[in-house]
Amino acid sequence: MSATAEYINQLKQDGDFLTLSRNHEWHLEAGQFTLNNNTQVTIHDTGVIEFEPDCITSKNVVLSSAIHGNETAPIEICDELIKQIISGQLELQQRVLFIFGNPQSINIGKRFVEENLNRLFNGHHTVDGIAMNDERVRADKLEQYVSDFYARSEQGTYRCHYDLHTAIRGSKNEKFAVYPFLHGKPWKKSQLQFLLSCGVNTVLMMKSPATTFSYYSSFVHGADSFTVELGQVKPFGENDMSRFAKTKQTLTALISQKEVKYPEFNASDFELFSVHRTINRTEQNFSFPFSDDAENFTGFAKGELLATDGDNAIYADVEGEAIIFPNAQVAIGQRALLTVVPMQVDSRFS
């Protein structure tokens, strides 16, 4: 029996694609099999598995996790969904591609191995003068798998990508989503309703292109795509999965129902923010004046110190300027902090 046939037989029995991926950190031979309900299963690579049901579908759904390997709750959600599909407990009505982004970083319990994978998409994995590494190769491959998945969809069918994360820090708004820059296209109220159903009522609107996986799918493939932060990083076994019940229920409905109805849009249900500015680390000596447990969305008064970058002191320049994703340990040249300000639903939403 070949190695591919052996792992497929095991996968049919236990549905444990996560363990299979963790046992093959950077590469797994492609393979295919069919479930009893005639759903076609395609393993493209380690951490990349596609399901195509035997019915007419209208949606092409990408669900990714483990772009940062220590963000375990989304990994556990996707692991459960994959097992339920393979066991026949969950019958699909839509095409879905699951991605565990960085299996080796899962195994070592860290955000990344050599380089932050979520800074390498939209072509940033290949830069003149910068040596390739496993994460740069992986980013290139993940873009190809998503491109291939969407290219094989029926013309005109819906595309979406939800890149599931948990944040390093706690947050005043426990769950929040990042809406990629849309280059002048309107933000969609229907997507806010989907996020609300997931238990996410806080949304951050980006104002510029990014290197993230969600921006790639949005910009290159026109998908409704979000980075979804579901809480704070915890090790495997320490997540209170009841806190993610709404998210899992909504994702389950998305892939197992022909159509999903959400409540009527109400602007008061949401807390929306717009990016005010990006603060990059440019010097070795970079620090924040606030503690390591300062939460995302903590606001600062105008004139308060936000960061020190070498000899440059950076102050809040508007009242209530709030911090998102502060990380003083990023590589020089990368984003160390986003700041945001509140915004309202207006004519830019459709």
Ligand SMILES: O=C(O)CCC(=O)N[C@@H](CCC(=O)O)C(=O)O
The other form holds:
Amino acid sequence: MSATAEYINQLKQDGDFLTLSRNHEWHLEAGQFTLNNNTQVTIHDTGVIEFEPDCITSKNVVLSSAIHGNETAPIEICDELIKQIISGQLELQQRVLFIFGNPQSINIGKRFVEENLNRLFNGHHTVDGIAMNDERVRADKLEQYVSDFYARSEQGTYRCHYDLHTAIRGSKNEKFAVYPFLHGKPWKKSQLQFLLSCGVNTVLMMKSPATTFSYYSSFVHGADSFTVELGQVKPFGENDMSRFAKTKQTLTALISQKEVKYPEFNASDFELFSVHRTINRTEQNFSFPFSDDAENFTGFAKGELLATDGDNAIYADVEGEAIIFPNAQVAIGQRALLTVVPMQVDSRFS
Ligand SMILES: O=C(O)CCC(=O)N[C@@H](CCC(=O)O)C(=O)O
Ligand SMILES: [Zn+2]
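Starting from the form predicted alone shown above, please give the structure in the form predicted together with the ligand.
Below: every chain and molecule of the assembly, starting with the one above.
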């Protein structure tokens, strides 16, 4: 029996695409099979599996996790969904592409192996003068799998991508989403309703292009796309999965129903923030004045120190400027901190 036929046999029995991917850290031969309910299953590579039900579909849904390997809760959610689909317990009405981004980083329990995968999208994987590494090759391939998935969709059908993460620090607002820069297009209230149904009532509006996976699928493929932070990083087995029940239910409904109705939009259900600025680490000597347990969304008074980059002391320049994703260990040149300020729903939302 060929190696591909062997793994397919196993996968049909246990649905354990996560273990299969972890056992093939950077490459797995492509394979295909059909479920008893006629859903077509295509394994494109390690960590990349597509399901196409045998019915007319209207949505093309990408669900990614493990873009950072130590962010386990989203991996567990997607693992459960994949197992339910393969066992036939969950019957799809929409096309879905699941991606476990970086299987080797899952195995070593780290954010990344050599380089942060979520800084390599939108073409940033391939740059003249910078040597390729496994993560750069992977980012290139992931873009291609997403492109092919959308290219094979029926004309006029809907595209979305939820890139599921957990944050390094605790957060005052436990779950939040990053809405990639839309280049002036309106933010969608219907997407906020979807997020709210996932248990996410806090959304940050980016105001510039990024190298993230969610920006890539939004900008290049016109998908409704978000980075979704579902809680704080924990090792496998330590996640309280009840905290993710709403997210899992909402994702399940999205892929297994022809159409999902969300409650009517009500601005007071949300806490919205616009990104005030991005602070990059430019010097070896970079530090924060606050401790490692300072939470995301902690606000600073105008004039308070936010960070020190070499000789440059950076102070809050508006009252209540709040910190998101502070990380003094990032590579030089990368984002060490985002700051946000509250915003209201206005005519820029449709
Ligand atoms: O908690 C942290 O410091 C990082 C959590 C994380 O991985 N966040 C994403 C956000 C991506 C985006 O800005 O859309 C990341 O930093 O890649
Ligand atoms: Zn992450």
